[in-house]
Amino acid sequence: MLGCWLARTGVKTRIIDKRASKITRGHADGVQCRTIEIFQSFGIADGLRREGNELAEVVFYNPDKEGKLVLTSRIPDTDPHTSRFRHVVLTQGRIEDFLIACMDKEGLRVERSVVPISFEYEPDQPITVKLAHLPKTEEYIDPSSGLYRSNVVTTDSENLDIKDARIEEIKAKYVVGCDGAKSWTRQQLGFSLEGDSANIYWGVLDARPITDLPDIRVKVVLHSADAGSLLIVPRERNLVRFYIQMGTLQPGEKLDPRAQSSEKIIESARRILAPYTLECPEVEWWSVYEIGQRICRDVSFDNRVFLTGDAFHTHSPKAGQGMNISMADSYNLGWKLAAVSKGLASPSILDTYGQERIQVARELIEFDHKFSRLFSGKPAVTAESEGISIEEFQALWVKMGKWNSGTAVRYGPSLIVAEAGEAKTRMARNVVIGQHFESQVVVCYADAHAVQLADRLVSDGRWRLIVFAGNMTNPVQLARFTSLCDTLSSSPSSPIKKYTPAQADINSVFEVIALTSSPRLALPYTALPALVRPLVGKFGYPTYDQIYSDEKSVHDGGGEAYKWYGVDKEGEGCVVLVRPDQYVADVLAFEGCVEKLGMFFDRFMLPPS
């Protein structure tokens, strides 16, 4: 994910991986709604949605008073109002393929069989990293087992022989450790993961099962009376992912990886599922892991070295957050590194990476701590019996649904997120400062095509000013909108004027997207301000994708965007400032907008050299 950002924005980058080949089976598989939105912003969501299995329903099985498993409730897997996308499951190997292909289009490739062996840092100097290019020997890792990456293996068991390796020394401005829970980068910084273990271990298995459980092709959350719990997730290609409670450990006890097997996992699953039957003649992948929640207090060093993903937070996989939160870390960091590397922004914006993502990780750890223990606990069969409350568990599941989707993440006020306030809320009641800008169907002025507005927020490093221009048939409102655009184009205090390079297109750093509440045919396209239909490129070609109407499309619906965002269709309009990662930075009235934008960006933007 980080490579996609940096390659897309033209930052010279190298990615090294000690593995000779990529993952092909198993590992992470749940892709949440917000992650699919991010993939959409890179133009790579179609393959993910086409190949993956879209989840629609969650079914809960629990013991009745006699201890017999019974179906107790069904709920949607994703609340219908969460996102235009739904939760999808697909093997991590294919997800990596989409990202690798995205990078490859920009000329960035993963360098395999390469390991870092030393790291030297001095302030105000390039970071020196020595790399060992390992000989191209045959690497065998059992593709059906994920134990080598599991937390039950306490150390990296590979003793890499570098005596025949080619050694290379590189100089880097920034180093990012996307290198997992056993992070080499974190170790070089002297940082550590802190937290606790639940002393419970689970198995995970991908198989094509034969079973008489009737709900095998929907997500199943199952608590047995006394044999443990499991989670069933239907996968692509008729695979099914099982998460199976295996047993407990004494404090300080370590699981012996050599004693684990897929057969043991299946036997545990049979006990939990009884009286339903289970056979798994075809197992594609399996692993065993210990439940625990750990976090690193620091995610950056001197704003030059950064940690993302499992390198700074680990937790149980059942909430489907590990891969998603990790990619969201890098999605947050990528555009900031690009802006600083290219001289567009001060290094001060890099402080916001830790401010924003550590809080998200803490919320995840808090949720996972409670969730995993409720999931692993013995259910109380009656109100008088001891055990976890099934009602409490299901209530937590429902409550955290939107947060799990990734769409509820909210960043607090910072250098790049303005303070909220009542006046801003009145202008756009459903646009939340600090949350991602949600999508609605609108109609393009130029060609009458209906589009999702968020599809215009492409991940290319640009800031967006989404102008709710109002009713263009009202001469007063048209004059106000025109005046705003003229001032944004020409005022010395305008960030567009101040921070766009002299020879660059006017929409190269900031793009202004207009949404009117009046029908598109109520005013000729050419009557609207030049800022939203600029001439770009060497030959001054006109643009046709910066002006939209909130009218209903004949073919695709829509016509409710103003209402959905909470903006008055006949009002004075407002401007929503959206960051390059699609998060809302501010909401502003037309009056004083340019001056306030100038003050906002003057805090961290750098004038073009």
The other form holds:
There are 2 protein chains.
Amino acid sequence: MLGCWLARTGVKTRIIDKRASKITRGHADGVQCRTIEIFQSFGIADGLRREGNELAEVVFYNPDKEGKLVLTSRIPDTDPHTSRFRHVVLTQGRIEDFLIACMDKEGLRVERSVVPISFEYEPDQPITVKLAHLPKTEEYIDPSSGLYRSNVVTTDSENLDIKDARIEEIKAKYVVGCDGAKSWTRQQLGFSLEGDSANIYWGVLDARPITDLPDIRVKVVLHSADAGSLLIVPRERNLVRFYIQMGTLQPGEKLDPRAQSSEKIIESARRILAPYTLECPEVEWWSVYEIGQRICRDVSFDNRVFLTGDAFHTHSPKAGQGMNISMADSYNLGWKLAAVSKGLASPSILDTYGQERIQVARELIEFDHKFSRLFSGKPAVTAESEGISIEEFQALWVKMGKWNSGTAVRYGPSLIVAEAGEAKTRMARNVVIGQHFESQVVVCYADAHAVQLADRLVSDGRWRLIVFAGNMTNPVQLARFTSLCDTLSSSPSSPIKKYTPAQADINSVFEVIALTSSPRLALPYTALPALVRPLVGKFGYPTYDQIYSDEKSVHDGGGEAYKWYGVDKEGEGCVVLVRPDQYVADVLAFEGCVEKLGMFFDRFMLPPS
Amino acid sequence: MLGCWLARTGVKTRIIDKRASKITRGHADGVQCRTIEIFQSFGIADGLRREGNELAEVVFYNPDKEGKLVLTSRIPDTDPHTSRFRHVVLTQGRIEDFLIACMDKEGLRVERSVVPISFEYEPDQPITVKLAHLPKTEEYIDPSSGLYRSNVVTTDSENLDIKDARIEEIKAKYVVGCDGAKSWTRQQLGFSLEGDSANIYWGVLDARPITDLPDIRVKVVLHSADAGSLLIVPRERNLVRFYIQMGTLQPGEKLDPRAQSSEKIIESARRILAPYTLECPEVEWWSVYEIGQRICRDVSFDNRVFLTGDAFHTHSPKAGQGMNISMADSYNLGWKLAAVSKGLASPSILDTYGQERIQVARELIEFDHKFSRLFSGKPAVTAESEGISIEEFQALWVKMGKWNSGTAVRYGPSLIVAEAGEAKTRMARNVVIGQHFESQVVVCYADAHAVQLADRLVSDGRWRLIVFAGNMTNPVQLARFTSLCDTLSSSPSSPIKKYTPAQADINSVFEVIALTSSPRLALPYTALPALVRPLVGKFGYPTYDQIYSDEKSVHDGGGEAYKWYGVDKEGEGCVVLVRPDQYVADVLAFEGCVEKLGMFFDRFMLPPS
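Starting from the form predicted on its own shown above, please give the structure in the form predicted in complex with a further copy of the same chain.
Every chain and every other molecule in the complex is listed next, the one we just looked at coming first.
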């Protein structure tokens, strides 16, 4: 994910991986809505939808008073209005493939069998990292077992023999450890993960099951009376991911990896599922993990070294958050690192990485702590009996739906997120400063296409001004919008003027996207300001994708955007400032907009050299 | 297209192409709805939607009484309800890539620089074809000019020197000439194209234009007062395809290819478009063609040699029919040839290729004759003045929309299409025997997915029985459906019993898909007949994708299917028999269904050997 950003923004990057090959089976598989939105912004969401299995429903099974499993509730997996996308599941290996292909287009590849062996840091100097390029080995690792990467194996069990390795010294401006729970980078910084263990262990299994449980192609959350809990996640290629409660440990007790097997996991599943049957003639992958939550207090050092993902937070996998939040960490960091590396922004914006992502990680840990204990708890069969409340568990599940989808994240005020306020809320009631800009269907003036507005927020490093231009058949409003565009294009205090290189296209650093409340054919296309239909490129081709109308399309809906965003169709309009990662940085009135934008960007943008 | 069918059905096939490389620029670009449906059935429609430009609107410009160009009408390009897909445009080279990749998955490739040089036919013997494998040449052909393939060049201008070629003799059971208007295969059969020329020539140009015409990203149909007509088709990658009327020829006069150029075409376009301006700094491709319509009376010889596409019908390109109808020819032929080659069906079904496709080609020629003359005609400025009627032209355009989309094709009764009739129409009022089975959103019992029902009609050679099972909460109707399934699975007269090999999965020749009018949760999944949830494959995995409900899904519509197809939700249901190419072969009542199916298939199916 970080590589995608850096490759697309042209930052010289190397990615090293100590492993000889990428993941092909198992591991993470849930792709949350916000992650699909991010993939879409890189143009790589199609594969998720094509190959992944969309989860439509969640079904809860619980013991009745006699202890017999019964279906107690059935709900949609993704609540409508969560996102234009829905939760899908697909093996991590394919998800990595999409990211790898995305980087590869720009010429960036993962260098495998390369291990970092030393790290030297001096302020204001390049960071020196020594790398060992391991000789190619043909060592066989059973691809169906994920144990060697799980948290029940505390040391790296692989034989990373650097004796015959070629040693290389590299000088780096920045180092980012996306290197997992046992992060080498974290160790160099002397940071550590802090937290506790629940002393409970679960098995995980990818298989094609033969079962008489009718609900096997929807998500099933199942608490048995006495045999533990189980989560069923139907996957691509008729696979099913099972999470299966296995047992408890004494405080301090370590699980013996050699005693684990897929057969033992299937046996536990059968006990939990009884009287339903289960056969798994083909097991694609399995592993065992202990439940625990750990977090690192710091995620960056001197704004030169950063940690993302499991290197700074680990937890249990059942809510499908690990891969998603880890990718979101890197997505948050990527564009900032690119802007600073390329001299467009001051290093101070890198402070916001930790500010924004530690808060998310803390929420994750807190949620997972509660969630995993309820999941592993023995259900109370009646309100009076001991055990966890099924009602409480199901209520938590529903409540956490939006958070789990990744679309509820809200970043606090910072150098790159303005303070919210009453006046701003009045202009766009449902546009939340600090949250990502949500999508609505709008219609393109030039080609009459119905477009998801957020699809225009491509991850290319540009900031965007989404101008709710209002009713263009009102001459006063058209004049106000024209005047705003004129000032944005020509005022010396306009950030567009100040931070766009003189020879570059006017939309190359900031892109202005207009959304009118009036229909697209209400006035001639050329009556709209030149700023939103600029001439670009070597030949000066007109731009046709910056002007949209909030009208109903022939085929694909639309006409609800102003209402959805909470902007008055006949009002004075407003400007929504959107960061390169689609988060709303500010909402501004037309009047004073250019000066306020100027002040906002003057805090961290650097003029073109 | 033919290769896709043959590769996917496992027929040993060779594809030869005399050209050294595939098309990269220009040529056809319109992909009609029915073609996208076909691509979808091969699992390769995604690329069309991802890379192609969907056309949303058609705008008509015509001269007013003073001869000034004015916008006279604006209509949607694809009428709602035409298909679940919409008309897109994309360069032919990419469309070929998708087909090539689809074949390649099965190991079938196009052999290039291979020319057929002799053809020997004896009844009941293999056909002997000699091939010349040309040495690789580095001859430069200007990729931006398409003249050498156009109909203004009457002989093949390429230098196909077979002197140094390696000669190979192959023995073929079947030969299909998909070899264009100058078809070598057709010449071997002694067949010829018959028809006439309009003595009018047009230019065609792919360019990125700079113009002040505001409607350049929608389709524009433009008749000027005196300078001729023009068609604008906005394409992928900001390209625009222009068709530009150039001039007339004397009867018998031939155009001099050497006198043609992109500059001359752009000059003509400027005259037609005036007073709007046009600059084309980058021309990707151009060509010139004469308007004419020609058709071959026969398309097959002894059911051993066949002609498809331009080898049997040529016409003008502006309605975007050539590539689409040509692919539809091959799509019609492919599954039949596969079934006969594999010994599943008698060769008599091959007669239906000509029966079905000659009719379509005749309609095409007739339509194009009328359409191209109206397009090239000088518009009458008033009702009284001379010239073609703009109203007549626009009315024809709208009327032909459904036909152009490829979704209106209806095959007549034949060995593989039953006679229609009042009683059949009553059972499913909007299911037309001989037309392709249209799509509606239905909900899958097992996973709650909203599914386009036609997406289940994958091109894999299987026949399908779509059973409108009715209301499963009505015990009488459930019993009738169960009885139908029992008879289908076990009666000796059932074609499923007779024509499915004993060791094969029960859904491998005929797939039964049930659509209930009752909701999916109205009765337990396992209460439905085993025929629609069979155990398949080596391990006997349950099938979860053969039972659907006509209910509303949470996210994606649905609940309108019975109404759309015209089947009574509370009635006795019916069975729609669908061919491997999605065309409806018959509509049957439950009672007598198995016997009638038996008689239908006994006419041409062969029992497994």
